[in-house]
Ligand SMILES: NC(=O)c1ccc[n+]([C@@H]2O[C@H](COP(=O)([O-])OP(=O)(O)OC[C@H]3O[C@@H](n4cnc5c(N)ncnc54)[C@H](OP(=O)(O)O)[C@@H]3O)[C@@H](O)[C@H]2O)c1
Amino acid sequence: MSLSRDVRTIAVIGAGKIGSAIIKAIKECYPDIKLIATGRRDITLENAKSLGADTTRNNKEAVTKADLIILSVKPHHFPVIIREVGRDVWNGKKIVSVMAGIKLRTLETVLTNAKVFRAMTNINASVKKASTAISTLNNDTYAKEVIGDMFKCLGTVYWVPEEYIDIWTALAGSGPAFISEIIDALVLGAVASGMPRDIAYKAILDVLEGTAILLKNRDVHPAEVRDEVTTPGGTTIRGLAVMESRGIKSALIETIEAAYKRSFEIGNDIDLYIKKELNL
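Return the coordinates for this one chain only, taking the form predicted on its own.
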């Protein structure tokens, strides 16, 4: 993978948890690319600097110097960024928003003459195992290739219609938290049955990784693997019966639906807020 020659400097506006994970992945992937990180707190800037980025509190300076900008601030901070930087400085630049909720049409209206993309990734970017969805209204194939190559540094990239981004936020963005809760519950079950926590934790991580690889390699419905493991009157069916009686599957379905609805609500609220704040 290689970024195009016209991308020599990338600015990450907001080098928090996701921003710093992106910086780390890009720097390891493209050591010759110059990275500029901004942040409001000393600890944020110190961390970004330790990852190989130049740092500044001046967002306008960072945007001006960069060929490609990643917007990774909290959505309600976006109007502050625009007031500080202005609206014309983005002209001709490639912009990727990883801010939740802010729609592509709003970004295109605010960021004058920029090539705008909207992405949703997750914290797994820190180990190059992120699942990133990207949307754009821009038909520039060259720009799409540049953005796609950059996010491949973080893990797997999927180009999706913007209408799926809020669902992606619930499934992939929040997914590591949901899966971590499930892992913790399974570990506690093993502890309750008499196994030391450290052994149980390592075991379930191995099981999770192995099952994911198995499903990917075989490309089958998860139910097929479940049925292969389940034998008449055995341990698996006894455990599955408890899961069924407690409504675990329906609870997980509702978990994703609730997270999606909240993402959609936040998106609409933030979009209206930004339009009001910037008099659009």
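Form predicted on its own already given; the form predicted in complex with the named molecule follows:
If you are looking for partners or other molecules, they are not here, because only the chain is given.
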């Protein structure tokens, strides 16, 4: 694995919710790699320590000691970090931003001579089933391998052009919320029909997992599986007719579009804010 060959120390700048999920995953995957976590409050540092990281409030010290740095503070704290750490210590290092919104060009302008990556993962990282999109503007294939190895500790990795990151945020970032909402509605349908909630809930989770595996294994369009299940004059077509008449498909298409547009707007606002704060 390139990560264990190339990287001795990883710094996680801002070991909050996403930062600590990453620390936990890396520690389990690569126990020999040293992790240094930063934060402001005692509780943040204590939590990172309990996950196996060394801790400090000194961001400059953490960045200086590390070969690979994960930026996981809220985006508006990024200028604070840059003012504290300065711009020189990042040279030659691999930097991954999981901060929402801040664009690769902006990161590269600030972190000159660093190898910069932008990653967007999701809550499923906590069960090692994350879908993580990573973008970069540099062509260093070895560095890409190292960063890919690291995110594989969280689940599946997809390399995408940066222009897809906001769509990814809608589809994979918000996706677990949309899927949870659909599951909840299907369970309520079973409850309305007379089934106890706990049985319906377990059943639909199995159906969801099984259908995902089936679609992956067969590698077919979902319509093929739908048609296979749809017996003429049977139960499925009655349900599908209701879905069609209530516009479920167009509602879901618009759901992703709305989330994408919001991610795009927020991203632009954040990026502008960062450029203004750092006089770029």
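Only a predicted model underlies this, so the values are computations on that prediction, with no experimental measurement involved. Positions refer to the first chain, counted from 1. Rigid core here is just the name for the largest C-alpha set that superposes within 1.5 Å across the two forms.
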### Query
Core-aligned, does residue 43 move its Cα 2 Å or more between these two forms?
yes
### Task
Quick one: how many Å does the C-alpha of residue 14 shift between these two forms once the rigid core is superposed?
2.4
